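Presented below, as structure tokens, is a lone chain in the form predicted alone.
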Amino acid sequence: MCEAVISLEDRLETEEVIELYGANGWSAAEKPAELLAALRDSHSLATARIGGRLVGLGNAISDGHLVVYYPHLLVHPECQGRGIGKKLMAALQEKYRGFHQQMLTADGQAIGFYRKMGFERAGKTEPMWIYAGRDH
């Protein structure tokens, strides 16, 4: 079994991103141009590859000084449970270490994962959105 290579300086190809998002059932795969533009324009993008194959990614949106928001973190279902998501998140958190606020939205099984990464519910806040999708 190969070890995933984590990078904060990778280049993405449309087909590999759509395959990863589709494999995870994320509706963003249905908007490939917008998805690729969003990922490429992120403040940071972390990727995980095994043998050159994209098996995971996470991105960050930030003001570059105080606040960072992590909108996407996903690992191909075939590769989940190998610590890849943890490595991706650790790489992003290292870059934003010391920031006043690190934020994300989690649901389902992701809640436990993010708790292990040091995240907790934000006081008495309620998640709110205007959303055009049906899932992630």
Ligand SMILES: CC(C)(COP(=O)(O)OP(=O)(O)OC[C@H]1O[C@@H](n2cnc3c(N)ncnc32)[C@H](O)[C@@H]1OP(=O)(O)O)[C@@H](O)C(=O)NCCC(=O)NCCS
Given for the second form:
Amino acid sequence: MCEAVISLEDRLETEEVIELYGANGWSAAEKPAELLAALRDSHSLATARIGGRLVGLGNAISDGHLVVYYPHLLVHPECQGRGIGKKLMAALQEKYRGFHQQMLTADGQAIGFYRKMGFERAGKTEPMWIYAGRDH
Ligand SMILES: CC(C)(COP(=O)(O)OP(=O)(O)OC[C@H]1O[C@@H](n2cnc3c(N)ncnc32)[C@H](O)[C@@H]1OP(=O)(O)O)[C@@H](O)C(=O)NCCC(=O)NCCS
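With the form predicted alone already on screen, would you show the form predicted in complex with the ligand?
Time for the whole complex; same chain goes first.
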């Protein structure tokens, strides 16, 4: 059973992060140094552990007052569908409750998940990016 401990004060090891990202097929795993620095330097980082094992994480970048963007949220495939993503997102949303703008880019299957977390399509906007990965 996956009963996860959620933390906003955790410390990450490179190997466990790469394992988590690799298991989900995320291209950021190909840039370990940048990925670890990005997560550690985020405005917030939420982690989920089961028996010490990293099984999920989500990060936030923010101006600290008005706007927060949630770049990454992922749960190990072995533990998806058991409420862990919801707990990670809830921990971050609790911290940024009341912010004028909470944003993210939802892709494919995750759209339904984020709808459940209270997100909706942002008016008539269109998500735009310059992306160096090949996983979208
Ligand atoms: C998307 C993701 C983070 C969700 O985490 P999770 O732990 O699997 O989801 P949870 O079990 O916490 O689900 C929470 C709720 O969302 C629902 N849900 C989960 N995935 C869903 C989906 N694809 N579509 C619709 N609803 C979904 C669950 O049924 C649950 O509903 P409930 O609260 O009514 O029971 C996870 O599946 C994941 O890491 N996927 C791969 C990476 C990814 O796509 N990340 C998003 C970046 S765009």
